[in-house]
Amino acid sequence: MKLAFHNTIDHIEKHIPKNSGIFAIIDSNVTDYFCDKKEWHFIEIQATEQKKTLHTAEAIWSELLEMKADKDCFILGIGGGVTTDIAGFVASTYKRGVRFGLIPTTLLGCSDAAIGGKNGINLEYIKNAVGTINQPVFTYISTVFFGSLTLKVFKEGIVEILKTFLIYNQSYYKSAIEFFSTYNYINHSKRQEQTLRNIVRTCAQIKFKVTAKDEKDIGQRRLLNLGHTFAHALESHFIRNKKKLLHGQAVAYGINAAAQVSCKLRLCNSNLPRRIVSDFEKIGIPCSCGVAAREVLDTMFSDKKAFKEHINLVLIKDIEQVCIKTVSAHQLKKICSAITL
């Protein structure tokens, strides 16, 4: 697998092995920017969590036999996260097994979703219960469709981008709140345009490291799950009382919760906590919902992280210190009764 980093979408058939079929499963949020594409095939998909199921899946496979889609043909996931996911689980079971390529057309696609080779659907209002780990030929990743992304779904994207940063690298990290706390993203200059093509970049080139060395995510791939364990099981949460939540919001959550239970587990002092939602709320984005950890603790022991009677959470120390650790379940309730999303 290998990233490629381009200003526009006029390299992406460089990227596509020769004399392949090529079949997108697509956004229909993003179709504008792939009219001139004549030869491809495409399947239009509505992107939202509520969709990410198996019917969906099977309407594609579907879809895919009816255009006579055969082993050699190439699919490409072109959307934000959930429909990279899609694709990419489409495509590792299709005819078990095709090639396939991403394009992120969000922030938090080209920073995260994108890139790992992890692709999955929800099953019974459980987050990504059902996938694979696969790798796709490329990612490529452009700046190009920001401009047509909402605030609220640009800012998901920065919440990935500091939870990276948060984990590897504190300088990165300080940087990235300066940067996005004057960041207007739909009036800026040059220079900040470049200036967001590198935070893009360096947390994606960090976290295709990570994923290259731990593919299968057993080792240190692990933590870049920082706030995650919370942030799914609150998705799951909306997702089963049919309220939308966008997973980068989720992150914010799960990562304010993490930092709370990491205070009172003694790892951190509490200083961390606050400095995390400071930091946060200075680009906007907020730290909680209001939501009780403890109406989520069932759906959390749903999750793949879940043993039993423990649970592997990833924990914080301090900026650049996270941790791996293992909390029972008597052990997390009792925190989670003060403790909100």
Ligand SMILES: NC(=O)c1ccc[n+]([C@@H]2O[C@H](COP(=O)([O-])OP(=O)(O)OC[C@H]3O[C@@H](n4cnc5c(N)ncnc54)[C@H](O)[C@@H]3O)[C@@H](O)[C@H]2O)c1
Contents of the next structure:
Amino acid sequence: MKLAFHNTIDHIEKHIPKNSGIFAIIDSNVTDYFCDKKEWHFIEIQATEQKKTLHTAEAIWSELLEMKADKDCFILGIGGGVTTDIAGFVASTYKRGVRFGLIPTTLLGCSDAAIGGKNGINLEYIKNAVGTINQPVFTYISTVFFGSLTLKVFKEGIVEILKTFLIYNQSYYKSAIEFFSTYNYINHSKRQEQTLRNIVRTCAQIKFKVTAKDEKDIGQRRLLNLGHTFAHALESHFIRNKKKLLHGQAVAYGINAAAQVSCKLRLCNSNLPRRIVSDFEKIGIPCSCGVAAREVLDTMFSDKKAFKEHINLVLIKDIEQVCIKTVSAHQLKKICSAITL
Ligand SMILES: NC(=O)c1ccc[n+]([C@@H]2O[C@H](COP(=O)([O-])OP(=O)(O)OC[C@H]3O[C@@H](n4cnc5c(N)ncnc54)[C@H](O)[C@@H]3O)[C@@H](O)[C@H]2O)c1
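Please supply the corresponding structure for the form predicted together with the named molecule (the preceding block corresponds to the form predicted alone).
Time for the whole complex; same chain goes first.
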């Protein structure tokens, strides 16, 4: 698998194996970028968490069959994380697996979701309950798509970037907070654009390196789940209640919750959650949605990372000092009675 960084979309074909039929599973909000690709076959999807389902995957498998996509075809997943997760899953299972490449079009996709080979769908309100770990041939990363994102979607990407830097690099974390607190993603200078590219590249490369060493998510890769146990439980809670919650936003709530739990377990003092909340708020990212943590506890214990009466949580002692702790259901319930997500 390779990461390909480009400033335009002119270099995609050179990464695709020659003489393969190209089938693009594409987010309906980004089709305009690809209207000159007359020789590609397009399957458009609406990218929402509610549509990240087996039903959507089945509809795509059927379209691929109808379009006579054979074992040698090449699938492209083009869009945000919802689309690249579904496309990776469809490609990994269609005809027992065909080659695929990913073209993420959101900040979150470029810096996180389209890297590392995890793909999948939600099942019965449980986030990413079914999927595979299977690497794309390439992930094509370009900031060229960001101009059409809404500010809300752009900001969820910032959250995943901050998460990665919180875990791995204190000085990148500080610089990113400084940069994003003044960055206007629509109206910015060439220099700022270059800085954004560098941040995306650095973050993507960190994720690439970590996931290459622990592809199956049994060791250090699990640290990248900082904030995700709470985030996934909240997202499931929102899907169940037919309410919208963007993944990156959920991760911000989850990171705050993880920092609060860390504090209650005396892994850090109360300055750390306060600092994280204040840093995120400088960028206009809220860290609380007002849901009592105890309301999502049941979902957490049915999460795929939970075992029996215990749960493995990614907790934080300080910036660049993140660890995994096994916490009992009893202990977590007690702690969560005083935490709001
Ligand atoms: N596989 C992984 O390792 C991994 C990691 C993190 C997140 N994820 C998954 O990623 C998903 C979230 O991804 P996301 O934040 O990219 O959101 P998304 O895919 O839901 O996209 C958000 C919105 O932006 C739109 N959009 C996408 N690109 C656009 C563009 N360039 N211009 C205008 N609109 C555009 C989409 O149509 C959608 O409405 C979640 O399902 C999450 O579980 C996966």
